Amino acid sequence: MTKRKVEVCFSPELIHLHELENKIVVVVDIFRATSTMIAALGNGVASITPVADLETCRAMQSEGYVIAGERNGQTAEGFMLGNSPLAYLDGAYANQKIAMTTTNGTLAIEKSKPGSKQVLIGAFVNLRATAYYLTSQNDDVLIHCAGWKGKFNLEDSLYAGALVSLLEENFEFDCDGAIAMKGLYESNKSDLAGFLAQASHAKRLQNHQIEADIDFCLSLDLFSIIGKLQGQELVAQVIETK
């Protein structure tokens, strides 16, 4: 069988040089969106409805959503919840519809759409799972990195090499992004803390108190699931890995 192909998308910025059709997308934002929201739909959350911007979010709580809402790393003025995916843990949303805006994931999400096959959220937490459904799957993966405000970021790039590490056998690497992250990927993930402490995203969530959400975010495999894009809302579909 013909191997299929992984490449890395850097950033929401440069996903115009990609093609997706026909392409399973993997979102993630490591710090924190994509790890939150496998940890929502990992602790029983109905589905999540990524938004754009915080107006729309924000009148969807009238139609009984849960609205989560995070700028700069913080709570969005008016927000029951933020972006903490300590906040979902114990079930505490379970069979609730959360509506979700945030920084850096839900745009990389909505850019992601467009022609794609399947969006699929990926994080450290489900990383394994991730990489199992991709590799039962028949078609091309692009992951795509959501950054920091269009910028590179290193922990969404070192989780692509995480990933692109698992699929070797069945893919083949369609750029030379997917071969440098799974380089590093591999020569760090001995100590993923301790390397990503480095990370300019990661001293900026310190800076707000919110270490415990970071140790979350670099945890692996909690989660025997993947959250998959249905219509507009993220909903988890269970992996039974070997």
The other form holds:
Number of protein chains: 2
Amino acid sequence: MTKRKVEVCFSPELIHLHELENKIVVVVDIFRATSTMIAALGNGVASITPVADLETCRAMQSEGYVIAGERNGQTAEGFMLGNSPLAYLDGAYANQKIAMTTTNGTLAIEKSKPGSKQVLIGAFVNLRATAYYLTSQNDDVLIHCAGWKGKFNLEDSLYAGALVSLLEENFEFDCDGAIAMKGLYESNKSDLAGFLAQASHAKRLQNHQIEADIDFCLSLDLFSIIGKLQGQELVAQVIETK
Amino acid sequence: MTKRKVEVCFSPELIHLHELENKIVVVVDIFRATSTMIAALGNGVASITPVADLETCRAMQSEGYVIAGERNGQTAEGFMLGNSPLAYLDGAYANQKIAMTTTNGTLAIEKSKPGSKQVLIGAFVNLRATAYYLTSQNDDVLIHCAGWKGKFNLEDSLYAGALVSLLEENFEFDCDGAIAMKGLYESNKSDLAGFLAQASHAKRLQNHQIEADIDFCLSLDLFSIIGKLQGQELVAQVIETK
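Okay, that's the form predicted alone, but what's the structure of the form predicted together with a further copy of the same chain?
Whole complex next, starting from this chain.
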């Protein structure tokens, strides 16, 4: 039997070089979009609608959405929520519909749609659930890192390495990005936070005094759900990993 | 004193996201363009003119150039030389002018010109000489990986990591690509060939039965020269590293 394939794309600026056709695309934006989305879905929100621009997102408030918006790491003006995963804990927005716009994550989700079979969002906080789900499917996987303004970033790429590492048994990879990041993850997994503290984005976030967000985003397997795009909405699907 | 900066770009497809202004850009295409260029310059060729397309390159034969052309790892039809560094050893083409076109390397060199202060080509075979030269200058450095058809590749990126590792003392880097590749290089430098044997491009080259080329391209510090773009020509400059 041919093994399924897993590949890694480091930036939405490179996604045109990859075939999306019939693949499951896992979008990752660790600091903080997809970590926050999984935290929200894991805390019972009904759905999250990713929105490209602030204006469209703002307008959705009158349609009953809780609106969440961030630009350059800060809550956007007039928005109820920024991009902190902590805001959703303890079921604070359970059963509500969220409209969310973020700097890099929304763009990556949008660019993952054409031709792909499914779009998931992934984060360290649901790493194992996502790996388990992908293994249970029959499709090739493309991990799409949101990056930072088009550039490679360390935290999204290390997540890609972590996911490749878990998929390795059932997937093959003829992809240098996957080889590199699996290697880097495995060398640094005992102190992921320490290694990532060097990353430019982590430094930016530290300047915003949101260390608690960083710690949260680097926590493994807090949620046994996957985040899955259905139409325009991200919804949760509970994964039984036992 | 502010330290100079070093940053890494993984692909010509991402170079538009980087400022080239006043920087020294080091272009790297380990398998095999820049390794071959350094081998040629280190063996006394007068100059190498990188050319984008096969036709232009072919036409230069009548102007007295030795023409070298490769597409997808094979010598192009009608060309005297392909892309093997071994062809230039023992001064086989000493004092001759070479016109060379390659799949990825020439494009990366072309895209490194606008605004930059200098364009160098780099390879493992002259790693230390390049690091020594860069340290002796006063400019920020951008390492521009040629990649493989626009995608990240392992060998060019590991070279970037190796160069960052040597520059670390005198340069700072707020660049996730630099952090990642320095980490990956330092974890794997004791068996670079073994680690790179997994890489997709190395596998492609193995299929072409050119293991001797691969071994050569992964050899450290065979030449004490840098390769430097002067006008349209790459020329050698001897570096005294002692």
